[in-house]
Every structure is written in C-alpha cells, then in structure tokens.
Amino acid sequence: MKRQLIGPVKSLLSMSGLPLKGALTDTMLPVSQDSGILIHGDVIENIDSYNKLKEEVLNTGTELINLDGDYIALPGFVDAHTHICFNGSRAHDYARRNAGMSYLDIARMGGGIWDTVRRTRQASKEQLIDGILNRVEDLIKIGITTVEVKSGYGLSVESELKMIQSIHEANRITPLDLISTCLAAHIVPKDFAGSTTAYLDTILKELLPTIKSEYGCHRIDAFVEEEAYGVGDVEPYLRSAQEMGFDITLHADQFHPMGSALAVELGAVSADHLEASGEREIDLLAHSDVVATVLPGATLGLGCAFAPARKLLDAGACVAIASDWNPGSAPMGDLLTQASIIGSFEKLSSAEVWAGITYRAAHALRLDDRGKLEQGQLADFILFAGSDFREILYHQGRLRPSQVWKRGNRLI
C-alpha cells in the first residue's frame, strides 16, 4: 500500500484526547505546530513533527507531499443528518413561511414533506442518483468527508426502496462515505389505504429485510411529532426494527417536546432537532448515551429558535451539529456556515463546534474510525490556508478548505 507524508502543517487540530460528552474549552484543544501527516493506504500511520517524520521515511519509497505556505489541518467534517436524496424544490413553501404561515399549516394544506414525496416518487432512480452526486460535490467543497443520507420521501415500499437503492449506488460512485438511513416513518402517507399501524407493519415486513440484507442499510429513523407519528404509534415499530438489528435515531422535539424521552428509553444512537427541548428533555439526554444532534439549518430555514446546545453541553450531553440539508425546512446545506452561526447564538467554544462536526458527529453514526487525526484513524482530513484556526469560524463559512483528503486521496 502507498505511503505518503504531507506537511509541514503549520497548525494541526487532532481532536485527540477530548471527551465524548460535555462542555469543552478552547484551552483543551490539542494543537500542534509544524506537523506531518504520515498516511499508509487509507489510514493515518502517524502524526508527529514533520522534520522528524521526513527523516524516518527517507529512502523508504514514501511519497513526500510538501505544503507551500501555512495551513491548518482538521479532521474531515461529518454531516450526520441530511436528506439529500430528493427531487424538486419547495421555494414556494419558503416564501409562504416568510409571509407568516407556519410549517405545520403548510403541511396541512398539502405542501411540506408530502409535496416532496410526490416529486420524488415521479423521479427515476437515475435522476435521484444524479441529484445526490451533485449535492455531494458541494459538500466536498466545504470539507465534508462522511455524510448521512436519509430516505423518507418515498413513503411506500417501492419508492422507499428506490431511494435506498439510489443512495447505495451513489455511494459506489462518490469518494465520500454515504451512510444510508431509512426514514420510511417520516409522515403518514396520505394515499395508504389502511391505518398507521398497518403502514408501519408493511414497512417492517416488506422493506426492512431487503434494505438490510441487500443494501447494507442498518439505520432506522422516525419523525415523532404531532403531524407525523405519535410515540404510541411508532414505539412498537422501532422496537421491532431494533430486534431486526437496526440502529435507531429519531427526529425529536422539533416543534413540541416529543421524541427525546423515547430515544432515551430505546437507547437510540441519536435524537435530532431538539429545538423544543425543555429542562426535562435536556436532563434525560445528558444522563444517557444518546447523541443530541442539533440542526441549525432547520432554524435558519424556519426562523425558529436554535436547539439549546449550550444547555445540553453544560448538562453533560454529547452534542453533534448537522446540516439537515433538505428541500423544505433546511435548503442551505452548508454545515460550516451553520455551525459557525449556532456557535455565535448558543455561545459555543471553537472546541465545541469542531467536536460537533468531527468526532462527536462520527459517534452519532457509530463510526469511531474517523473524526480525529491520530494513528489508526481514516486519513480523512482537510487543510485551510492560514495559521490560526480561529480564523475559520470567524469567517462564518466564507473561508473554504484549500485541500480535502478522503481515505488518503486528495479530492480538491
């Protein structure tokens, strides 16, 4: 396997040794100067002084990649919650919300998620794959190296399967890692001839075994909300999915404090959204192993409050930050900008923001082989021009990576 030494890196933030849960200060950040990144195949072999590593690899056939100028190195970003498999636009919904209509009122009128369902059902698998790949190109430019992608705009066995197949095929084409999640319990399909329980039973029996065995999808999500699924409706479905070997994540507490308590009870991997979480929900999440994934893109798209990231961290929770990129409530899709903004509003330290989009986000996907720059981790890292890591968040997304590396291969 190929060996490469990249450096010298003026300032390297490894994120090593930081805790998985709770608040972080910038003084805790492990920052090294004039470092080298030694790669063997697709993993990091060592991080050390560039000059020391250069001496060690002389005459070993290791490729030397010299950096001209000052660079800041960070682990590749992980976007742990997206809906980038879709067709169509909901610009009309956005305009209606800005004119005063609520998200739930628009949904009751036939807009919202159901509008995207209709358009996504009409799309071919090839169109969905192209859409994913085009959006992935945008993600690469901002330093995303791993991205979770949900279904949920099919809401029938046939159309949900088409979405999972599209995500699977796109993952074979793109250099990024696409982690598929089945969100067949997004909303109750308006055209299903039966009860909510009957629909979920159909998904359990006719869809989940196929996506697990044939497409390696091992994650299940559900939207727990008044206009989607109540706790009583969805709990048996989620427990059955767990018995089948699926990991569980939930859309929780977006408009009402619903879902996070269920996520804790089930031992879910994560509870996502949390804009409506109160003191009880914060305490439950902080005293559990459930990752609290906050989605500032939904706040910016809907004009609602940010999730209480500061309170969650201070209470001891593991907080990840994800974009929620989707055509309705979070159309921006720019994780770096969103993370910078929630940092300002929720008073998050730089360390807490970086943790939220690197190793803590990876943990929300149960991918503990990435998110840090240390021996044995995947060689997923990004380089920003400059020497002071504080400049990156200061520019609120305007400063983009100069280089993006995925599994030891340079993408840009």
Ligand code: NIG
Contents of the next structure:
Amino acid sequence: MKRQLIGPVKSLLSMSGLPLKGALTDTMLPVSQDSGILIHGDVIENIDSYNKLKEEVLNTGTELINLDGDYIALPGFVDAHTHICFNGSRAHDYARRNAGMSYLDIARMGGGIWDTVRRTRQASKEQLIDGILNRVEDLIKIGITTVEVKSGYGLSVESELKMIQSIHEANRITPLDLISTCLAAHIVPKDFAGSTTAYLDTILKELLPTIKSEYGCHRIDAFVEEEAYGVGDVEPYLRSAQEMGFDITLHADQFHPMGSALAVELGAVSADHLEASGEREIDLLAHSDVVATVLPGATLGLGCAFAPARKLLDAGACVAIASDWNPGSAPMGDLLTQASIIGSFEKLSSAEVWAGITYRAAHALRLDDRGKLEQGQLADFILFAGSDFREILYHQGRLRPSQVWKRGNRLI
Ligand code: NIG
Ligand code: FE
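What would you give as the form predicted together with the ligand, now that the form predicted on its own is on the page?
Time for the whole complex; same chain goes first.
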C-alpha cells in the first residue's frame, strides 16, 4: 500500500480532542504548526512535525509531497443532509415565494415537492446519476469529501428504488462517499390509491428490505410537518424501520415545532432543520444523543429565520451544519458559504462552525472514522492557502480550498 508524506503544513486544525456536544471556543482548537500528514493507503498513519516524520520515513519508499507556500489543513467537510438526486428546476417556486406566497401554500396548491416528484419520475436512472455527479463536482470544489443524499422525489416503490439505485451507482463512480437515505415519507403521494398508513406499509414491505439488502441503504428519513406527515402517521412506520435495522433521521421543526420530540423519543441519529424549535425542543435535543443538524441553506432559500444554533450549543447539543441542497427550499448548495453565514448570524465560533461540518456532521451519519485529522482516520483533508484559519470563514465561502484529498488521493 502506498505511503505518502504531505507537508510542511503551516497550520493544521486536527479537531482532535474536542467534545462531541456543546459550545466551543477558538482557544480550544488544536492548531499545530509545520506539520506533516503521513498517509498509508486511504488512512492517516500519523500527524506530527514534518521534519520529524521526514526523517522517520527516509529510505522507506514513502512518496514525499512537498508543499510550497503556506497552507491551512482541515478535515474534509461532511455535508450530512442533501437532496442532490433530483430532476428539474423550481425557479418558479422561488419567484412565487419572493412575490409573497409561502412554501406551505405552494405545497397546498400541488406545487413544491410534488412538482419535483413529477419531474424526477420522468427522468431516467442515467439522467439522475448525471445530475448527482455534476452536483458532486461542485461539492468537491468547496472541500466536501462525504455527502449524504436522500431519495424522496419518487414516492412510489418503483421510483424510490430508482432514486436509491441512482445514488448507489453515483457512489460507485465518484471518489466521494455518498451515503444514501430513504425519504419515501417526504410527503404523502397524491396519486397513491389508499390511506397514508397503507402507503407507508407498502414502503415498509416492498421497498425497505430491497434497499437494505441490495444497496446497503440503512437510513430512513421522514418530513414531520403540516402538509407532510403527522407524528401519529409516521411513528409506527419509523419504529418498524428501526426494528428492521434502519437508523432514523427526521426533517423536524421546520415550520412548526413538531418532529424533534419524536426524534428524541425514537433515539434518532439526527433531527434536521429546527428553525421552529422553541425552548422545550432545544432542551430535549440537548439532553439526548440526537445530533441537531441546522440547515442555513433552507433559511437563505426561503428567507426565514435561522435555526437557534447558538441556543442549542449553549444548552449542550451536538450541532451539525448541512446544506440541505434541494431544488425547492435550498437551491444554493454551498455549505462553506452557508456555514460562514450562519456563524455570523448565530454568533458561532470558528471552532463551532468547523465542528459542525467535520466531526459532528460525521457523527450525524454515525461515521466516526472521519471528521478529524488523527491516526486511523480516513485520509480526507483539505488545504486552504494561508496561515490564519480565521481567513477562511471571514471570506464567507469565497476562499476555496487549494487542495482536496479523499482517501489518500488528491482530487483538486
Ligand atoms: O429539507 N422540507 C422538506 N424537504 C426539503 C425540501 C424539499 C423541496 O422543497 O423540494 C427540505 O427543505
Ligand atoms: Fe431536507
């Protein structure tokens, strides 16, 4: 297996030793100077002083990758909530919302998510795969090395399966890791002949066993909201999915405070959105192991409030930040910009923002082999030009990584 030593890295933020939950200050950030990153195969073998590592690997056949100039190293970013498998634009919804209509009003009129369902059903698997791969190219440019991708625009056994297959196939092609999540409970399909319960039963029996055994999909999501699924509708479905071995994540508290309490009760891996969370929901999440994933892209796309990330952190929650990239509520798809912006609105330290898109986001996916730069972790890391880590968020997304490494391979 190939061994590579990369360095010297002027300033390396390993994120090592930081707590999973709660507030962080920048003084807690483990920053080391003039470091080397020693990679063996696709994992980090060691991180130490570059000169020391260079001496150690002398005459061992290790490839030396010398960095000319100053760089800041961070773990590769993890985008733990996206809907990048879709077809069609919703620019018309965006314009209608800016002209005064609400997201839920558009949904009530048969637009919104249902519009994307119609177009996604029309797309071939090849078209969906191409769409994912094109969006993944954009993600790589901002330093994302792991991305979660939801289904949820199929809403029938056949079309949801097509989406999961497309995500699975795209994952085989791209160097990034795509983690699939089944969101068949996104909204109630308007063309299903039967009750909501009957639809969810069909998904349970006819879709979930296949996606688990054939495509390794082990995550289930549901949109708990008015115009989507009520807690009573979806709870038995989620419990049955858990019994089948699926992890649960929920779209929770987006417009109304519903969903996060269910996430806590079920022991979900994460509750995402949280724009409408109040004191009770914040307290419940903070005293649980559920990751509170905030989605500034949906705030920017819908022009509404940010999720209370500051309060969640101060209460002790594990807060991740994800893009929610989707054609409706979050069309921007730029996690680095969005994480910088929520940091400025919610008064988050750099450490809290970095944690939210590195190891805490990895934990939302229960992938604890990434998100930190330390021995044994995947060799997923990014290098920004410069020596002061504060420059990165200061540029609000405009400063892009100069190098992106995934599993020991340089992508950019
Ligand atoms: O996370 N809120 C529900 N689902 C997506 C939006 C999907 C869409 O509008 O197409 C979200 O915001
Ligand atoms: Fe979403």
